[in-house]
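In the block that follows, a single chain appears as structure tokens, in the form predicted on its own.
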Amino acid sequence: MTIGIWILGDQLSTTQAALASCKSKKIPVILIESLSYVQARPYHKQKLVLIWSAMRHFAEELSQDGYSVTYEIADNFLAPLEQWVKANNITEVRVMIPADKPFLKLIQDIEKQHFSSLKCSIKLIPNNHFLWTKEEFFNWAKGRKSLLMEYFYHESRKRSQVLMAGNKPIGGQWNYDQENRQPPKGNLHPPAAKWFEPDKITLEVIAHVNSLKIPTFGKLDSKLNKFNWGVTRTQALEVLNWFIHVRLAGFGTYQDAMLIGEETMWHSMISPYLNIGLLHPLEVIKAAEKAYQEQQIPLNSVEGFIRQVMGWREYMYGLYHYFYELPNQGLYAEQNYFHHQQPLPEFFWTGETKMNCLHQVISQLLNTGYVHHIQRLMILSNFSLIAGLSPQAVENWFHTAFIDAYDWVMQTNVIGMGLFADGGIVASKPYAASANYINKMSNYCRSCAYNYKARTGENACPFNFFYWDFLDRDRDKLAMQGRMSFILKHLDKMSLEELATIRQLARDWHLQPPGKQ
């Protein structure tokens, strides 16, 4: 038997599974750019440059360190593949298993159609890259009535003992969210995130991703819209010691803040390397933990950050697993719980509006292809939300405009987390909010055409009206929702001639032509 090994795009670790199961490294390894694949949908300009680069200095890297390895740039998987098993007379190609479900049956279709005429099998090897296997997410989830994100959190401490002390957190108490809610006052002055000037490799994918004659989302070029991401693990290594070292100690107090110029804040940037396997999340979570326990960074930021990466990725792929193996549940992505229908505004994709916040925001979004997790969650998830867009263009949206983005992270953050579009599997109530919560994290509000506190009028805040009319159109779902009974009492002290305004003012917003959003 002739063993090769194919690594996708998102598995660029040298201890990644499937090599792991050779303990040769005289076998054949095959990296393949597909552009078939990239024309699915959009996808950022910066994303793309980011996998074929760091694709490319992975190959690279594999072949000083021994291996026989073949890059292919392709219109397809197929035909590199078919060429490359004939070639090398492989009978068995092992791939680690995708985080992604689309990909996973795109290998077995693969196999199932083209693969017996070559007398070859696949064999797929269970992930290495997360915490949980999918087995084990199942069985912590089998039989409970609920799926909190904190029951798994606290599990997931326990077992790889985490900023515990025996069977209890550190400090008294699982998290410090309290802490972690601050807004932006005073003159606030975050340490630079770190960032790379492109290498040889980098520019020659810069040229060929603006060749191409495909649809694409996002700005690339010299001057204003640099790339400027790290593309190999060493580069990634070196963006986990910055934020340990310099940005994990003012992490947690204002990690939920947003600031105009200061589009980063304390964030880590290790998402995109996270995601595709230059860096592996127990060695950032030990990270973490080592800065408190040696150089006394606060308990709030350090557990704040090993809450984002022990508690929210694991627990969102695992759900993303989970909800696709439950019987009779019908496709997660395609859960509209409120039945929103609205199409994407065309702002969206421009960030050509007079709301400051989403202009900011999509901006950046549009330049870099990254903002933090307030900024994806209370401006543009919440508005998604409160105006009532199409839960599958949103998440559609997010994929095509980040570069961190991938179907095990969109749907259930997005469809689950931001839209509440699956009536309460991930979240415990919707988060949906008004201006003044914008204008509380962010100075967004100081520099709009909008007041921010102004419900009706003309210079009313989308934010407001929307918010209002959301829990009037859907309040007979959300008064199902305990933490929601509180805020909707609030309709009941509003005039009927103020909420007929309300309703009014969201109707006609849909009905503007692009650019006067």
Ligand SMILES: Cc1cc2nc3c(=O)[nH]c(=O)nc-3n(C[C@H](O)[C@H](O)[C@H](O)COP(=O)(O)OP(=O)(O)OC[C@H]3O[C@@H](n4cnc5c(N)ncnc54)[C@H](O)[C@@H]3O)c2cc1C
Given for the second form:
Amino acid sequence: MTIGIWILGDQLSTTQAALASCKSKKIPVILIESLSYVQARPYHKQKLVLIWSAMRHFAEELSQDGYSVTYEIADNFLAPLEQWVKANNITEVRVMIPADKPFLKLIQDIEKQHFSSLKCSIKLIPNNHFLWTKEEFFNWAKGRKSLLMEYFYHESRKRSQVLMAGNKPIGGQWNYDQENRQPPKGNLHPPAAKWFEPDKITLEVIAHVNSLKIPTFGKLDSKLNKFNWGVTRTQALEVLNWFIHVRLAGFGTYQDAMLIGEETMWHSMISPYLNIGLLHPLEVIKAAEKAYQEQQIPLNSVEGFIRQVMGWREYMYGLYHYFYELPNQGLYAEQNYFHHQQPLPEFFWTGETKMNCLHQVISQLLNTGYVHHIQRLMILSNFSLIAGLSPQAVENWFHTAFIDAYDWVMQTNVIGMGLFADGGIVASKPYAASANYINKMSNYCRSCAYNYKARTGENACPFNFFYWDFLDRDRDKLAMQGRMSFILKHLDKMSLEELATIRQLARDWHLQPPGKQ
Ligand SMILES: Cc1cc2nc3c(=O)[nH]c(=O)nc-3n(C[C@H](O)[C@H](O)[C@H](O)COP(=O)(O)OP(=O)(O)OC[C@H]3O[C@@H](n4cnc5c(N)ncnc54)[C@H](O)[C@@H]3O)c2cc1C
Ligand code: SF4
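Could you present the same protein in the form predicted in complex with the named molecule, rather than the form predicted on its own shown above?
Below: every chain and molecule of the assembly, starting with the one above.
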């Protein structure tokens, strides 16, 4: 038997399961850049550069380490795979199981349709880039009434003994959110983010991406919209170390704050690296725990950060697979609890809107492919939810626009957490808010054409009339969520005249030409 290893673009670690399954380094390895694959949607240019440059760097590292590496740039995966199998007389191609279901199906289809004539098989090796295997998550989820993240997170902490004193959480509490999520008061000066100058390989990829005649999202040039992400494990580790030593202490307190010109606040910015295998979640968690033990970094920040990686990230991955395999559930990606059908406004592609919060966030996204969690949740998906945009169109847009977007992380975050389109499996209530919240947690409203206090009238903020229109429009379904009863009482107190004006403003907004929205 001759074994060969096919490494996918989000599996760039030397300890990944397919590589680890072979003791010898004298085995053929292949990495393929497929042009047809990246035309499934107009991906962000910076994401194409990140993946392809990271793949090229990884291939070079494997070659230097003694592997026999083939690197192909092709129209599709099949032709170079067939050629490589034949040239190396390979009888078994090993692939680590992709995190994304559509990619797994693509591999299975390739094997079914083309591999028997090659006298070769594909062996799928369980993915080791997450802390919980699919089976472990299924066992946790099976038969539970509530799949809320908090229970999963406690279990995760207990079983890995992270921030634990025996069976009890260190500090006596599982969560310190009452100390976190402070509004951005006074002059805040978050530490600079860790960026990198592109090297020769990355510059070649940038030129290649800019020369492609395919639809893409976002900006990429040599001056204003430079590519400054890391593309190697060494650089990803530098970002992690920088975060742990310089930013982690302030992470919790201002986790939810948003400021013009301070695009990344105290966030770690490691998701692009975690999601392609340049970092492993366990090393990230251990680094944060060590910082707590050795450098007295405040527990509210350390616990808050560990909850994101050990709780939310693993939970989203587990749920994605769990929903896929639940019988008679319908496709999770197609859920639309509120039957929202509005198309995406034009400014989702350009950032050109009078709403300053959306203008700031989408402009940043076009430049870098990144905005932080609260900008994703409370600006982008909050607006999409209350304005009644189609969840599938929104999910597709998120997948297009973000540097760290993959099917496994997109569905439960956008359909579930962001839009409540699953009817409340992931979130215990919709993350819907009016301008009041945005004004409290950011400085966007201060320089906006709209009045954050007004819900009707000429300068009424769209977040206000859409918020109340959403509560009114979807009242029956919202009334079933216990946590919404308080706010629905306020809706009941609103005069019929004001409610009618709000409904009209919301309807008219969707009819406005793009430049006016
Ligand atoms: C609508 C919506 C869309 C999102 N899309 C993506 C996406 O495409 N890719 C992605 O990786 N994350 C996504 N998230 C989750 C989260 O917003 C990002 O992981 C985070 O903002 C990445 O920035 P960071 O590395 O600076 O994170 P930090 O705020 O520093 O958090 C640390 C790490 O925790 C993990 N994490 C935190 N929350 C989540 C979560 N809800 N799901 C998964 N991982 C989490 C990430 O790996 C992140 O790097 C989305 C969240 C929402 C609400
Ligand atoms: S006033 Fe409304 S639209 Fe303007 S920044 Fe504030 S929330 Fe956004």
